[in-house]
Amino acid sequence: MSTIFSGSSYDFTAYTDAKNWIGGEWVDAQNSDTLDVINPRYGRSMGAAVMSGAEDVAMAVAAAKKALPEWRERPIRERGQVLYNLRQLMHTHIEELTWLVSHENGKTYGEAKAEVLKAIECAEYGCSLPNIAAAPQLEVSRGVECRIVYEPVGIVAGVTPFNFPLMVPLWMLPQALVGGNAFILKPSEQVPLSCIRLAELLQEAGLPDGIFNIINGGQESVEALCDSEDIDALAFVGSTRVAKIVYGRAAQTGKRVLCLGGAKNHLIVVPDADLELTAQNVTASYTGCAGQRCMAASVLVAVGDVDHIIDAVVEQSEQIKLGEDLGAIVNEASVERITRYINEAESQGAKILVDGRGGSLEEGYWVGPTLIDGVSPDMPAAKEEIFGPVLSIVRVNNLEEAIELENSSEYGNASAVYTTSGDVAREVMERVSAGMCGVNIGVPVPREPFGFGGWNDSKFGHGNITGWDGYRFWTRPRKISSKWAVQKDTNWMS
């Protein structure tokens, strides 16, 4: 099958359908159950993807078993290579990745772009990690050395979201492989196409086959992923409630987990933020990717009299244009979800100060910038998930409330404060209940080397996904102690 992807521009552009990659091939499934892949920006096919099952695992398990060996035994820096070439495949074809991820995920082309480079980015420091690894090792006592090796866990998998289809995988991959483990994905069914040509260029860059497999499908394939005994680690970013399914399930069988959950983030506005930085950044937190993000800002707090700030940002926000600025919502069932948090919260007594419903092009799923005011803490609206271009305006008194607001929250994955006061921002960086925080940065991502995950229902399990954590979540250490003679001098380890 042709997997170039031929758009280069928004107009509509069928590609191929999804079929699991095992082995170094394009197989079907074991049935014959499709989903269509929509892009959201028309509201049509681009293709289908196979629905996998328990069956099509095993055989991944099976390609992955055959090719570890191998694989395991090549020194890091010639894993490492394959990051290095997989770098620059990627630049040399960013321009057909971005339209691939506009299309199948709705984003703009900016962000979409933006996407890709992080991709890139994270395999850069898959490239780094041949000597980020290098064995500890120190003579411990006389005669006596102590290291340490990482080696692989041995057949691993990831289960990925629709929001970011290539950037994700990429939060995995490079740790996994370098690690010298074998790969089986589960991209999410709404977009597994960017996977595909993720698989190809990974084989271009010298992976062996076998040591990267797709699994497309849903609910029936996650679960014969989580029960497998032959994979031995498993992560997952999703939304809290599969998050925690996956996780409990996963860890019955031994393997080790590690699951990112949804977030509910908080941007603090107090009087002294600087008002053009404020309003853009805050403005671009929540509007973002069209707020299909798990770092994007969901609920302004705003301490005191900080109306200045939100006229500011209701001013850009509706300069805003769909299409243009601010992309597609992922399906029409995620459209009515987030219009129904809107209709509530109205109900409720809030304010619409920048109303996003019925917003649309001729085609395709849309829901404009919306700002609610006078949110209450107890409204859905202020703390459920909405997953969509919509920010809560929720009002205190001081500081003490704000920081009281944000860690009654059941989510702790960002939180960020808006001030030109050194004291406020560390009494806020110091006490708020979230992984990631940013100060006058509405979306604190950190980047590599710095790992990603947040706090309390917002992930499961130990570490970071990203970065060094990333790694030894990838692998397992060996501490090996050597003595090649008989000393004089001895102690407890003679």
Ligand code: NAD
Given for the second form:
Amino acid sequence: MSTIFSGSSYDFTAYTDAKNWIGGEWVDAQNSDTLDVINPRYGRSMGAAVMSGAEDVAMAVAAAKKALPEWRERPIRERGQVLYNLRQLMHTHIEELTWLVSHENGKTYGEAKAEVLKAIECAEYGCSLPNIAAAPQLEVSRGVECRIVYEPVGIVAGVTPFNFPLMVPLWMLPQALVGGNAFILKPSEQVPLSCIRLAELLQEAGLPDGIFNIINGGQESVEALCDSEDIDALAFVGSTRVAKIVYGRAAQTGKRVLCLGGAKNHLIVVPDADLELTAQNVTASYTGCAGQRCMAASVLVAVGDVDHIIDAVVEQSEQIKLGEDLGAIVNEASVERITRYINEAESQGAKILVDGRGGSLEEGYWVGPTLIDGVSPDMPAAKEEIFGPVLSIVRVNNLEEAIELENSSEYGNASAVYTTSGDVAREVMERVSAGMCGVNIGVPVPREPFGFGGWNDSKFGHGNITGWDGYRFWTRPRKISSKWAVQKDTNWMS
Ligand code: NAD
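One more: the block was the form predicted alone; return the form predicted in complex with this ligand.
Okay, now the whole complex, with that chain kicking things off.
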């Protein structure tokens, strides 16, 4: 069965229901509960997702168990071929995937295309693994060699958020699959549709049935994945609140866990910053993907007099057109949450320079770009994750205060500085408490092969989720020491 998505513009297009993908087939969940998948641009249902529980997870585990021995015995180069094929298929279907991401998530065509291209880049990292995963070997004593072999962990799982329906699953899959594991994905119940095509493309790419499975659902299905004694590793990407719960619960069964959480990213702007570059970059950072990305600018830390830059950000923000330059907000509850933060800051004395409240399109869920000036560090708009196109401006007197403010955040995903001074840039890069930092770059995503991951409450567990760290997370090193002859000298290893 192929379920090609027929949408090729923003026009509302219904799709199919998201069932579970187990052993290479779409199957219903054991209970009959479903959840509508809403196109946020219209507020209308494109299909429904089944809501799975422990029985469904057990079925996926059984399929994975059956398929795993043959897959893990294949040499890495053969497993890597599947990723080459997938990469090619994703390019062939790039328009379809782009529109599907845009429809189920609400982001613009351009943003959706960028997401698919980044997902392809992640697949490319998987293609490169057979060439870079050679492990070291050393003669550690006379006649004794020690070498490392990266073995699969076993049956592994990934839980992903709504804001990148295709890219975040691809943060996990290439390394996990080329590493020789069987994977169970639990996509966000708000955006489960892009993964329907991903499953089918992986099958077409030659992945054996049962090596990639999808369980659709919400909290109950995630809890079942955490509790399963048969699942050996689990990665999660989502909010900090849930990341903490999943990290604790999944570790109870002794599995390996890595959980990426939310963010509150600070952009520090100093007076010597380049006007054009800074204004353009700050605006793009806080409005891109309607602010619904963990790398979005959330606080502009204005050091001294940078009003000329803020004026330019205001001007550019006012030119942004809803629906064309700025996508929709994922659901009504998110619109209410974002609006609440803006109202609250205003009632606490902050000044709204650009007001996106109310949205202006007839259907769907919208908030326009919003700039709030005079936000004090203790206001919720300065401290909490808003996850919308809202930038809080906090004014400080000097760089020291700016760094102090950044360091007071409980999060530590991203941070950036805008300056033309190498000295200022170095000072900030050395002292901010964030895992992904930018100099004159407001969305400092470390592209492949650099691993993606923040610090503090933006990540629980060791290592990054992409790049080489990802391969290490989904594999375990076996250390083999060998000797083939009686040694001439004697030491403690003889
Ligand atoms: P979310 O935490 O609500 O949901 C993420 C996943 O967890 C979903 O699959 C959902 O079904 C599941 N889930 C929800 N509640 C659960 C519970 N109580 N127990 C177990 N599982 C549960 O996140 P979201 O709203 O889908 O995504 C937005 C959040 O993700 C933001 O906080 C954003 O910063 C974060 N995010 C972080 C990164 C990163 O790399 N650090 C990347 C993307 C998104």
